[in-house]
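A lone chain, given as structure tokens: the form predicted on its own.
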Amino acid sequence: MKLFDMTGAPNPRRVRVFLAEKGIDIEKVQVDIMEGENLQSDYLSINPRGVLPTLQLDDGTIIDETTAICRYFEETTPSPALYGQDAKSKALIESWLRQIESDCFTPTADVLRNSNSVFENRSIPGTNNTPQIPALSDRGTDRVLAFYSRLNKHLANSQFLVGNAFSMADITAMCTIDFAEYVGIAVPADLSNLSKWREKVNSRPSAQA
């Protein structure tokens, strides 16, 4: 099987970290989003949506969307469990995944795609001729900072996002906040719980995947 990947992009990184935690090594094919390689015919013949990451199974099946890819490997390699071990932890991890993606990842992507000249005419992933809306960048920054504050309060009483077990929620938050920092939305210095958690998760070997 193959993982169509881009080093430096946050969603492919989520999959790489997940695979590293599982001890899974598969072939990776680099596709440069910044250069628009994901919109070229060669890649579109594999994934017509033009998005990354994409997993191609040995039988030719194509799976895109980060969570779907990670769910596949959670089923094929269940240990260590990264989506929870019981009904409560599974529900809480799913809740945090939705919150991170809607309240932090999407706003961060809005900032990047509506402020960086590279995306001047493709402000929506996988598209051409989609103009930027600068106001979405300003709103995105405000939403991310609000999420930081909420997460900092939560981490005052929790080692990881869901109890004492590192999970896909932590992977997603780590990669998303690192992405936001790259875009220019730094974690405020007074959010000490969040800063301590970031130091802990980024020190894991998988974080370098």
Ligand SMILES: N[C@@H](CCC(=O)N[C@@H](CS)C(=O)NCC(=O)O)C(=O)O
Second form
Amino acid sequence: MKLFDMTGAPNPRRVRVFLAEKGIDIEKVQVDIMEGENLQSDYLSINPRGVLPTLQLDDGTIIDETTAICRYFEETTPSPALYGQDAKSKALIESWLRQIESDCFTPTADVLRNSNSVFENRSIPGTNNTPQIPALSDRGTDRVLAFYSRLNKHLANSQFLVGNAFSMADITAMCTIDFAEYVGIAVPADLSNLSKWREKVNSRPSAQA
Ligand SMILES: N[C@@H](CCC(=O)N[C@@H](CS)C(=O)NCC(=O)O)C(=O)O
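Please supply the corresponding structure for the form predicted together with the named molecule (the preceding block corresponds to the form predicted on its own).
To see the whole picture, the full complex is given below, headed by that same chain.
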């Protein structure tokens, strides 16, 4: 089994943190997105969409999409549970995953990919050849700040995103907000619940994976 990975890219990091929390060690193959290795024939023969992460099982099956890869490992290694323990926590984790991806990850990627010349004609990940739209960058920053504010309010009454158990929702929010900070969208100083939660999740050994 192999994970096609890139250190420094946020979605592959979600998988690495998830695996570290589960104590799973698998072979990792680096594919450099900044150098366009994901768009070359070697990698496209594995994942024709040209995106990372991708998991290749020993029988050759290819699984892409971060959440699908992590769900595979949740089934093969159920403990510790990272997608919830019961109907309520499973549903709430799913809800947060969708909110983080649509309201924080996508707008963060919009900021980076529509403002940086490295992504000229690559404003959508993978093989799309899509030109940049600079206005999406400004809109992206506003959307991320609105999400920060919403999450800060939620964390006033919750140790982790869903109750008292660390989950895939925390992994996804941590990797996404660290990505947003790298892109230049800092967490405002007055959002203290969010800052405390970030310190807590980033101090887990898995955060370094
Ligand atoms: N929804 C996908 C998104 C995958 C994705 O966009 N990954 C980025 C890296 S974080 C990528 O492969 N970018 C390729 C590119 O920029 O061309 C997932 O969660 O796996």
